[in-house]
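Shown next as structure tokens: one chain only, the form predicted on its own.
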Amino acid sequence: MKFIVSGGTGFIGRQLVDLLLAQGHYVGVYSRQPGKAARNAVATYLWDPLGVAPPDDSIHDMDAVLHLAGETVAQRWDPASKERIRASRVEGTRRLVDVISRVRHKPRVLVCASAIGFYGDRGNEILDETSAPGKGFLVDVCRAWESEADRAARVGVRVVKIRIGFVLGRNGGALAKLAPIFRLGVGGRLGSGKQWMPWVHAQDVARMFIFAAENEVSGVLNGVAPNPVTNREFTSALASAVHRPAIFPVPGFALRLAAGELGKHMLDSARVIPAAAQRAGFQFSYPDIQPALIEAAG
């Protein structure tokens, strides 16, 4: 198949592109810095989701569009950063779908990233792809983001939206800052540690994007492992993976002081399961947290 990938130089995107190439697919990559994306067997196109639409010829004759581009959420929030987070996802997806709508030879499928932020802070409630959205800034962003992706269905393109959880893998993702702290023996739970953390291994979420493109599924897939854990359980598993104790909990008020509004959301609880993905036949390589962390932190 012929794939075009946005966000192809990001943490998940790099693994996705490598996997596509290993499987023998043709791959194009969007980047704000095309030289950064250059590699053998990869076509690169200049595109900034916060700027203009991607070039029409980048999508013409493609079989699948895999859309992951977006401003990082992991930064201190202020009005300017929140607008970049929103615009890069909502307006960027709108521009991409506008091009899909007008090219003559359209892709068969658009697989668009979304996030478990869609569900908000829900305590112990078990959440699957049919669950209602929560409330808050990230919820509003995810709803608008997915709505823009759904516009592609109006021109006959199959649409899949993958709500991604905390991504675990080497050289990036949720462990980029956590693992070094835990290796120093100064890691610990966040707040009470009772909040649920819907996690996924980077290899599995990359495989899920390809699965969604190659199989006749549509709608929402939760990009999370089938066995969510609490923050306390995650902390214990990570400490074990790096062979260090985890005895320094971070109080909730300290998180809010250090990270502002984002710090509050770091204590959100979302017990998300991948019910639709499993019904569709997707098999996780890392369904359990301990083996995933041992591989990712190794």
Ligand SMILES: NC(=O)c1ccc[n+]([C@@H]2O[C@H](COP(=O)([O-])OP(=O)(O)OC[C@H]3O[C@@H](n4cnc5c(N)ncnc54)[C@H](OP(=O)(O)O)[C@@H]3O)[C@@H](O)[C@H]2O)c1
The other form holds:
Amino acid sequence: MKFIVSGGTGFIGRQLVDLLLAQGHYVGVYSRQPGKAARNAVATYLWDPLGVAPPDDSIHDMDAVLHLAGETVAQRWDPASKERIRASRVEGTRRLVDVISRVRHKPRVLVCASAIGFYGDRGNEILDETSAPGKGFLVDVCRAWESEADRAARVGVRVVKIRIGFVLGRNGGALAKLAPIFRLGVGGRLGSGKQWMPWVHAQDVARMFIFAAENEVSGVLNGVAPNPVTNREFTSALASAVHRPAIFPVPGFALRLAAGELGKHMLDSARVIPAAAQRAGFQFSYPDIQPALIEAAG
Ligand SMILES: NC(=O)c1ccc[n+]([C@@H]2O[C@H](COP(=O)([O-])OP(=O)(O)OC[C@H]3O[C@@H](n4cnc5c(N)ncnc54)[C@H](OP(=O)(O)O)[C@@H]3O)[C@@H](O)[C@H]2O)c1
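Take the protein just shown as the form predicted on its own and give its structure as the form predicted in complex with this ligand.
Every chain and every other molecule in the complex is listed next, the one we just looked at coming first.
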């Protein structure tokens, strides 16, 4: 198949592009700095989701568009960074779908990233793809991002949105920051540690994007492993993966002090399960936290 991937230079996107190439697919990659993507992609296209529409010829004749681009959420939030987080996703997706709508040879499918941030802070409630959204900034971003993607369905394109959890993998994501702290033996749970953390291994989330493109699924898939853990369980699994104790809990007020508004969300609880992906027959390579962390951080 012929794929065009936005965010193909990022943490998840690099693994996704490598997997597509290994499976023998044609791959194009968007980047704000196309030279960065030339390393492993067949074709690279200049696209800044914050500024302009992607070029028509990047989408014309493609079988599938895999859309992951977006300003990182893991930064101190202020009005300007929140606007970049929102606009790079909501307006970026609008621009992408506008081009999908006008090219003559349209892709059959758009697989768009979203996030478990859709569900907000929900305690012990079990959340599947039919659960209602929560409340807050990230919830609003995810809802608007998904509804821009849904516009592609009006021109006959199959649309899948993958609500991604905390992605665990080598060379990026939250583990790149957490694992070194745990290796020093100074890691610990966040706040009470009772909050649910929907996690997923990077290889599984990359495989889920390809699964969504290749199979007749549509709508939302939760991109999380089938066995979510509490932050306390995650902490002890990570400590064990790096063979260190985890005895220094980080109090909630310290997180809020260090990371501001984002710090508050780091204590959110969302017990998300991948009901739709499992119903559709997706098989996880890493369903359990300990083997996932040994692979990603051990
Ligand atoms: N990693 C996670 O745990 C996680 C969890 C939930 C959801 N997600 C979602 O999955 C997607 C990919 O995540 P990731 O962890 O792979 O992200 P990442 O490593 O930060 O990569 C972001 C990608 O977006 C592109 N991009 C386009 N416009 C951007 C802008 N204004 N600012 C920053 N980057 C921009 C970048 O490409 P160029 O620099 O080449 O232009 C880069 O390839 C994101 O939309 C993210 O919200 C990730």
